[in-house]
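Just the one chain here, laid out as structure tokens, in the form predicted alone.
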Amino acid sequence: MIELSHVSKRFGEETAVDDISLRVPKGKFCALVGTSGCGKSTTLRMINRLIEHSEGDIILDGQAIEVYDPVKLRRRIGYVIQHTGLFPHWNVARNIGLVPRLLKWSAADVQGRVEELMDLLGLPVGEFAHKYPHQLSGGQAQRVGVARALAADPDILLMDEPFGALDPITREKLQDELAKIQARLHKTVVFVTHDMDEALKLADHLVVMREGRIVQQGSPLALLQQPADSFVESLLGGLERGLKQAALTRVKDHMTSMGPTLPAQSRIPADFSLRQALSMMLRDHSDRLTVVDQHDVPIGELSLRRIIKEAQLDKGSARE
């Protein structure tokens, strides 16, 4: 759906991007990181022409980006941006409404889009349709904006620290909120992010960029098992990849056949995290924990001998 071959983009004589090639196949979500100025903003800005770029290609479904009309091209790309862009004269329907407005779509698909989009991002048509964005708390400004980017039914979605200005908790929540979305909608998203845990949550495929240049790319899991350099093991926690590499890995994917059953409050959903398990084990003090389905029936147990043990397998195959 995206490639970024050999693209290069300068102000003058300073070199903001330097030479990238990257593919984003339709439906994946694409995560781009890094310190601050390392052209990740640029490279997402470049996609819709916000930024034109100075050199290489940009393809996008097949076709090179110069062969669409710049405004035409932006409203076939949902775009969100960390302060949400929301016009403060404009109610909250009337935003999300804008760019299939545009679109010179029927008043009747409109306003069936909007409360649409309303309903699957949380914010019921009766109590937030006509606010205005000085009535809504971050959270739900936010929610918004990624309505209004997605009230065209894009193919793409570019998203630029979009969670960046909220408290964690509202960020997490939303991070969940787009996972779900994202799992429905299999929109191809090109994310930017300084949040390594948000990246690494909700990204298919991880780009790391230093100086305006890609470090390196690939699966999340595949970056922490064996990261390039020292810069990327740093951005990736360090000492505590080991902990991050078990947030992507659940639980049902490391237990065994059950054993004798375990006190209540030993009990964790198959579909938990193994960094939640592991920090269940220290809170109890226990080495071993009983696996429950969603009906809280017991159906494996997970038990940190095993999990070293896998461990130890796996940094012997990765050896070799």
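Residue numbers count along the first chain shown, from 1. Take the two forms, find the largest set of C-alpha atoms that superpose within 1.5 Å, and that set is the rigid core. In this text the structure is predicted, and so the values were computed from the model without any measurement. What changes on going to the form predicted together with the partner chain:
- A displacement of 2 angstroms or greater separates the C-alpha positions of I299 between the two forms, with the rigid core held in common.
- For L289, the Cα coordinates differ by 2 angstroms or more between the two forms after the core has been superposed.
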Second form
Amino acid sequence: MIELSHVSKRFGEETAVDDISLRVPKGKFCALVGTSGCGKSTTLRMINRLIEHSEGDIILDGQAIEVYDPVKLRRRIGYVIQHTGLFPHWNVARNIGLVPRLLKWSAADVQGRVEELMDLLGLPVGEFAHKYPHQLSGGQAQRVGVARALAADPDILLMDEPFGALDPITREKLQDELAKIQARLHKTVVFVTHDMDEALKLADHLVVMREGRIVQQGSPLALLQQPADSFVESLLGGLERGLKQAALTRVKDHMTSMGPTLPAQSRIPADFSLRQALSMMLRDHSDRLTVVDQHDVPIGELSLRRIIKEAQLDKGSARE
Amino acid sequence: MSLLDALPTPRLRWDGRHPNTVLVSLSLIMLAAFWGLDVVSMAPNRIVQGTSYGALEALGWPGALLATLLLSFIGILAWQPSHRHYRALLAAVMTLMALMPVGLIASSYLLIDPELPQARLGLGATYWVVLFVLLLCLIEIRLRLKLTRLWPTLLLCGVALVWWLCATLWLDSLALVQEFKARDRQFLRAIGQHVTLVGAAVSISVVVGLVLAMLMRRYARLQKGAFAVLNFLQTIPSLALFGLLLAPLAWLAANVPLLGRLGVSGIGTMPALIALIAYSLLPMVRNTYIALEEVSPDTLEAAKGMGMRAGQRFWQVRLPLALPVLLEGVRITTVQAIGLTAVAALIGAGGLGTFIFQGLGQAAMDMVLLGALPILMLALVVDAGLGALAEALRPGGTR
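Right, the form predicted alone is done; let's see the coordinates for the form predicted together with the partner chain.
What follows is the entire complex, opening with the chain shown before.
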């Protein structure tokens, strides 16, 4: 668990981070979002003591971080940065094995772990282990970056705009894989990004920062339903907000059992999002869809009228 | 998209089918030099001015024809260059270089009267021009074939071996060989002194340079001052620096007995070494400093974030990544020191410069060559060797 309470960072006269408090429970994914220069990266780097905080307390697993030796602390925390920071003179396998070697694992253990991680991140060992970073595409290099961060199996993972420099298609693919890996490994993740869609897609807990302060924090859905001010609203995409909210909701949460009427022509799997359902309705000129399970067997029905009604209900419950 | 983009692009780049104008013109230059300049000169003894001979007299018509064919061959191959033609060109250039001493052997049979044991053969302008142009050809071919420096260097070493064999076995009449035979012990000692001086100066300045560069990185204020001093040192003419060191070192040797016993004196090895180090420091420090500073901050940030200690970051990340640029500094420094050491002969430090200055004094140009050629060779070998090493240290051809 990571806990920041009343943490500030001053560089001379300037206050980069101003009295922020936030809590990331074990196994949760927290995204820090904001425009550039809002202090989100500084906040992240205070957690592994690349920057020392000026005031307040940062607590890691019940201990103030000043208690830890900074070097040993960093070896226990995975760290991924935007431009990968891979060592250009080391091949992929050696890059990934860095922290385990620093922790003096045996050579066989290091090699086993490296192969396991390359497997996890979809990098065939035979093809990639001996390549150098400059021979990799941007996406492959960042996979290696993530593998390196996970190498010593840290509980905490800090990611500083890891996918910021990638093209949209590669970025989305890596986001999906990160979500999958997180569902399996349950790391405590702090993820810095300026891309709200990325944050909405990945985070359990969303923190919006501006000029060193936290403007609003909460679950993605809560923020979408009730942005604190116009800044958060504009970050969330203004008019697009409704669709973004729909993207976070599953079809199965809004379906009803099959009605007496004839089933609708269009079919949608139950684990698709409401956003996809709405898109399908628009495409097929239909205000009703048949919901099917993974074997394409109808299990319920989704109607436009009901989606709109329940959206209002959600809004009411978020207000309470 | 503007209208300009729609215009057909003019052909600016050479593609494979266009003649390689560089090699074609180099081939023409060599042909002109071969027929227009003196190939060899012959003198009955060391003192007398020699007589010059052109291609037909020096090589006879079969030799002159063969040389002409080989030289034209380069131009013809370069007219329609392809990968295969470039390889053939490489072979032709190497063959020509290896055949050069054979040409001299031919000249010695044709021109030297066996009744005159003192007669000696001098290299004419043709040899120097053709050798120089062949080296230019080699550079061009190396770039076209995208070879690393290593292969041409190895091939050149092979050629040098051929020259050495020919010179020792069959070329007694060559003036250069005669000068060498007259003082072979002295020659070997001079090479030893030269290499020792250069080696000592460079290794000391590598260490001092590394320490200075690291101090500069820590104390920003030191940086400006140190570079100013080193820049100033570099502007003093070498002879003047030797002279400037004479008085203070002589005084030190006379007044501090310990230093005197350690070999410090106004003339000789010590002042030469000090001056060489003074000149070597600027290129060394500058390259080391830049090399260490140039390492990507992202990489170093990652190294720190991963939990590497300061020492680990320096030895495992910063230094290895700086090494190619750092070695470049060592290369420049060494080549410069090899040349400067020649001047050190003037203050009694020995080395190959001795022959140059003695030869100049006696108006014996062949003796000057005996000093100058090995200096040139040393510089070329070091240049190629360290260049190849720096290339090899870039994993997979990064940067």
